[in-house]
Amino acid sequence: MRVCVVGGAGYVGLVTGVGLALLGHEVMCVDVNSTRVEELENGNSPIQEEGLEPVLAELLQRGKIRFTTSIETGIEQAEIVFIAVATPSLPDGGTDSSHAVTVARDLARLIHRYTVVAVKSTMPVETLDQLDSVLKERLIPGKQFDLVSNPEFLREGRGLRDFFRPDRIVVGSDSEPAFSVMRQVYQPLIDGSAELPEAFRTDTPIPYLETTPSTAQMIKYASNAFLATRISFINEIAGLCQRLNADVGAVVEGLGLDPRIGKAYLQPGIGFGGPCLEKDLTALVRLAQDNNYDPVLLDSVLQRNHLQLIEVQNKLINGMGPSPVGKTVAVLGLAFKEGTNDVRNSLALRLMKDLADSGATVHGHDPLAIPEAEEQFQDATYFENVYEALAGVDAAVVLNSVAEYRDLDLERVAATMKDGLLVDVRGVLNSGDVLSHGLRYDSIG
């Protein structure tokens, strides 16, 4: 099929476009970011994603995927248009869907044949209604367009794997012709006929769920809210474990052995940030409030997440003495999770800002995300080498579990730090080894 992905140089849009092209569709990715479009046309991905660049290069060579800044060019031949634009949070916790509305206005002006408009971006149900109304101003529903909700469930760093090995595909619509088009889009994936690289193949049947648009959107919101709840839950348990001298690692292991629970998203840490969990949970809380429903549990999940960041900050400040003024802290791990260069809504950057505002000097290190972090937060010194980042610091905090941090040369660390406080938020270091090198150790749980 002929496919257009609007927002096709962003994370969701790019993974979606590459995935659909690898399924055999003709894909045109549209984006307003001309710099990213030029990079992608040259085969260079602006996002760090396992296996993406080799696949992108092959698809470009075969002419299966193209990039443009012109939405007119993008949808000229399209049978289906995916909307994958950003939907950031508003100051009141609501969702800024203005980019999607702008796209809908363009589509209403440009669509000239029956086209399915599939929304990948996460947005409240009323926004889908708004997009539908905008399209209806010029187009006839069911004849010239149908609007579909097709939420994404991609984990950054494993996006392509998740596209080709999804736990489920969810399509929400009120139109049988639209359902038929969406089945054609995903059929090579569902029936296993797609010729995929070995790393992306699966023999496991893929659940394909057809439902209403509002239900499809709620599946996405509910999924992220549940994952966020698990993170806040284990962070609260970890704090209690530390006060009771219990081993939270063993607690997680014991929990995970229960098949009703499992181990996923039960890793204590600084909390959840990034482009999805906090944003979507905040939007769901706001949606509940707007509909006169008191989201007691969801509110508490957000509160625990806020307190978790403060707890990590306090561990650093209290460990350095009565005041952070004149102290230097190294923050190891700047992206919102390991394996990506995405710093959107990263708790690491919030921690760095809080430390700087408290009078501390801040060093930053990350294997992938230094340029992106520098762009977002300039009041820190960034180092490509982790040991240079640790040189002369009073304390360091480890925020992700990459091998570079797990395998730190503790003898070298002890020799280079001014005062050897290591706050191991992810539990990647062996506390006995740290202490045996004359360093101080603290953790979550």
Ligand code: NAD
Second form
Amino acid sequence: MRVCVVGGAGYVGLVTGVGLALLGHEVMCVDVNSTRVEELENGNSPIQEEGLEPVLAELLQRGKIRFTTSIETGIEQAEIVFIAVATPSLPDGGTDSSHAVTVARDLARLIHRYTVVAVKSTMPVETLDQLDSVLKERLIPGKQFDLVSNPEFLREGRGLRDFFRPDRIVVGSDSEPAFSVMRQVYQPLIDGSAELPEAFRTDTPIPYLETTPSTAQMIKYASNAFLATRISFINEIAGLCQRLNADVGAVVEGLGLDPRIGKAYLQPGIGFGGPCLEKDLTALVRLAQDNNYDPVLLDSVLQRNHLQLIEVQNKLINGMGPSPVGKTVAVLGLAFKEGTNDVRNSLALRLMKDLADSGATVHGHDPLAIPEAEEQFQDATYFENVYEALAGVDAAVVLNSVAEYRDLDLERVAATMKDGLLVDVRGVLNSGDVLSHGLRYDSIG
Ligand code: NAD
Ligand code: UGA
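What I would like now is the form predicted in complex with nicotinamide-adenine-dinucleotide (NAD), since the data block earlier showed the form predicted on its own; can you produce it?
Expanding to the full complex; the earlier chain stays at the top.
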């Protein structure tokens, strides 16, 4: 099929475009970010995604995917248009749908044959209705267009694997012709006929759910809210473990053995960061309030996340003495999680800002995300080498579990740090080893 992905140079749009092209479709990715479009045309991906660049190079060479800044060119031949633009939070917690509305206005002007418009962006159903109204101003529903909700569940860093081996595909629509087009789009994935690289193949059947648009959107919001709830839950349990002298790692092990619970998303840490979990949970809380429903549970999930950052900050500040003024802290792990260079809503950057505001000098290190962090936060010194980041510091905090931190040479660390407080938020170091090198150790739980 001939597919257009609008927002095709972003995380979701690029993975969707590349994924659909590898399934055999002809893909045009449209994006207003001309720098990214130019990079992608040359086979360079502006985002770090496992396995993406080699696949992209091959697809470009075969002419299966193209990138453009022109929506006119992008949708000229398209039978289906995916919308994958960002839907950030508004200051009141609601959803900023302005990018999606701009796209809908363009589509209303340009669509000239029956086209399915499939929304990948996460947005409340009322925003979907708003897009529908914009399209209806010029086009006839069912005849010239149908709007479909097709929420995305990929995780950054392993987006392509999630595209090809999804836990489910969800399609929300009120139109049988639109359902039929969507089935054609995903058919090679559902029937296993797609010829995919080994890493992306699966023998497990992929559940394919057809439902209404509002239910599809709610499945997306509920999924992210549930993941966030598990993280806040385990962070609260970790705080209790520390106060009651229990080992949270062993508690997760014991909890996870119950198949009704499982171990996933029970890793304590600084809280959930990144572009989506907090944004989508805040949007859900806002939706509840707008509908006169009190979201007590979801509210407290957000509150625990906020307190978790303060807990890490207090461990550092209290561990360094009466005042952080004149002290230096190294923050290891700047992206919102390991395996990505994305620093959007990274709690590491919030922590750095809070530390700098309270008078501390801040060092930063990350294996992938230093340029992105530097762009967002200039009040820190960044180091490519982790031991240089640790040189002369009073305390260091390890925020993620990349091998570089897990395998730190503690002898070198002890020799280079001024005063050795290590706050091991992810529990990647062996506390006994750390202490035996004359360093101080603290963790979550
Ligand atoms: P992103 O910012 O990485 O990508 C959005 C892209 O849209 C950008 O490249 C931007 O230049 C482009 N864009 C904006 N306005 C445009 C326009 N008028 N025409 C063409 N291009 C335009 O955002 P993202 O992280 O990919 O998220 C997109 C949506 O997907 C959001 O609703 C998000 O909640 C949802 N989502 C994201 C993830 C994720 O892991 N990032 C996962 C699931 C769902
Ligand atoms: C998340 C969801 O996992 C995806 O299914 C969803 O599609 C996506 O949001 C979205 O809607 O954008 P992602 O943001 O890539 O994906 O990141 P996750 O891997 O879920 O991690 C989110 C945050 O939670 C990170 O800060 C991570 O460090 C933290 N986390 C995760 C924990 O603290 N503990 C855990 O056990 C798991």
